[in-house]
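Encoded as structure tokens, the following chain is the form predicted on its own, with no partner shown.
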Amino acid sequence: MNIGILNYNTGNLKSVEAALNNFGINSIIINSKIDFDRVDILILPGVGSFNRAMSYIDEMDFRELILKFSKNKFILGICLGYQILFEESDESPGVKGLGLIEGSIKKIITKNKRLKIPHTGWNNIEIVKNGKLLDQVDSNELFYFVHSYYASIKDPRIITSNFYHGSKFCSSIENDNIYGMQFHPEKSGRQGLKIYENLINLI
């Protein structure tokens, strides 16, 4: 089994790589088109801007390869990687996301001055549906978030957990073989490592 971490010239590749190393997994950094054939699971890591990530993906001709990969293999999007799974984002009007999940990314807006944007730090999640990646993860566990945007999802049935930051937002989804998380499991201690263990156990 090989797990690939897509390099789209942004994101925190090393943190994800280190988390997988805990389970003896030697991950492959995806830098070229031929690398896609070497992996069984593809991780789209977090951190960065929607426009920069998608511009690099299109520049490298990765878009069609990701869409082809999604037909029969597992994809996990984390933070920014989660957001580019969607169709579009308020952060980058006119820029098309991957469109693997129906919905769009919206700016978090709040009138409560005590709520900081970007939303940065630890936040508990509320599990609303038993998902494969959240197996044996307790509701109300704390996970680490860094973001200013949230996912507006067309089909609420794919939501597996929510979080609250002034309002309720989706924190994770599972749609067949496509998984996404707004938080960073690689920065979330033992509960985050449990998610990576569940990911590995998919195969």
Second form
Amino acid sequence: MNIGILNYNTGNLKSVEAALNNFGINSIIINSKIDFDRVDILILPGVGSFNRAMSYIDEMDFRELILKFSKNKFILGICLGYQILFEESDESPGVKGLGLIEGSIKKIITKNKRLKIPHTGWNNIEIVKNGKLLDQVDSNELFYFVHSYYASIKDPRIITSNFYHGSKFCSSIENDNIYGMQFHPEKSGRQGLKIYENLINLI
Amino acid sequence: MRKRIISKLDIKDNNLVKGIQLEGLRVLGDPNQFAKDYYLSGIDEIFVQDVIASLYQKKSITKFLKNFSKDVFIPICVGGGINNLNDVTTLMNEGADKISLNSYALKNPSFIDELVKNFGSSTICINIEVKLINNTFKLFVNNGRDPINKNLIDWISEIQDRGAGEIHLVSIDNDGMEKGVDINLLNFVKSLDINVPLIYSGGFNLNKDKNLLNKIGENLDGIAIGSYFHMQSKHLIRDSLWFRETSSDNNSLTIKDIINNIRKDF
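If the one shown is the form predicted on its own, what is the structure of the form predicted together with its partner chain?
The next block holds the full complex; its first chain is the one shown before.
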């Protein structure tokens, strides 16, 4: 079983690599098109902007390969990597996301002045269903978030957890073999590492 | 959302250092050991800065990051001498989650726009070093060395307009003093229009501040602590002289105890 981390110029690779390494997994950094065939699980990490991420994916001709990969293998998108799974984003109007999940990325707007944007820090998630990746993760656990945009999801049945920041937003999804989380499991201490353990156990 | 308790690590030539009022740096030990210890004690985040990088353009921080990401699984904000997009890409690739700017942002404010465009708002943190002079809060750069003629209120508003995603406010007067947080500064910023996360650092002391933070820290999203944590990490400190010069009165408390105490009312 091989896990690949897509290098698409958005950073955060090292932290994801280290989280997997913690369980003795040596991941493969996907730098070029030929690397896709070497892995069974593809992680889209991501810190950065929607436009920068998608531009790089298109520049490298990764789009078709990711879509093909999604047909029969596992994909986990984290933070920005989760947002690009959707169709489009308010952050970069006109830029096409991967469109693997129906819905779009919108700017978080709160009326309460005490609620800051970006939503940065440790927040509770409310688990709707544990699914595969949140197995043995408790609802009262805190996870690290850092983002200004959220996913507005067409089919609520794929939501596995929500968080509150003024209103309720989705914090993770599972749609068959496609997984996504707005928070950073590799930056969320012990409870985050549990998610990586669950990911490794998928195969 | 939980208020963040952040460990502040100052680095110089691969060593953890700490000064008083950003001056007179002493070498304390291996920064990676401190970071790991604080992580295991339950800290929320690490803020690391290369304290001389903005003066001499040194980059010892990437070495720290290489070791850090191996076994510390919490966010890290990195600062010191950042003045181009390549620096940021390198730091992010080495595991930084956020990057922090002071000197270069003040001299070239449009660089903030460029960073936001490339890395997203939530990645960009602006460090503001402040000192009270003739009853006015003045801005400083180069780790508290050089004053800059710009108004604090205007600057706070400008960096938000340019899209920075976090503000880290440092009281130079209180830095490393362990005499408690800068009440005047916190009262001053309490009334300001700050819509992004605001982190304060400078002088934290549990005994002085524990019943204070909930009153004046309303607008704060976190507090960054340097000396006060290092003081409780005797087993990691190489320089025994450092203890004689500082005056912590909580020697029996562990880092975990301190964190739990702060969380009680902050």
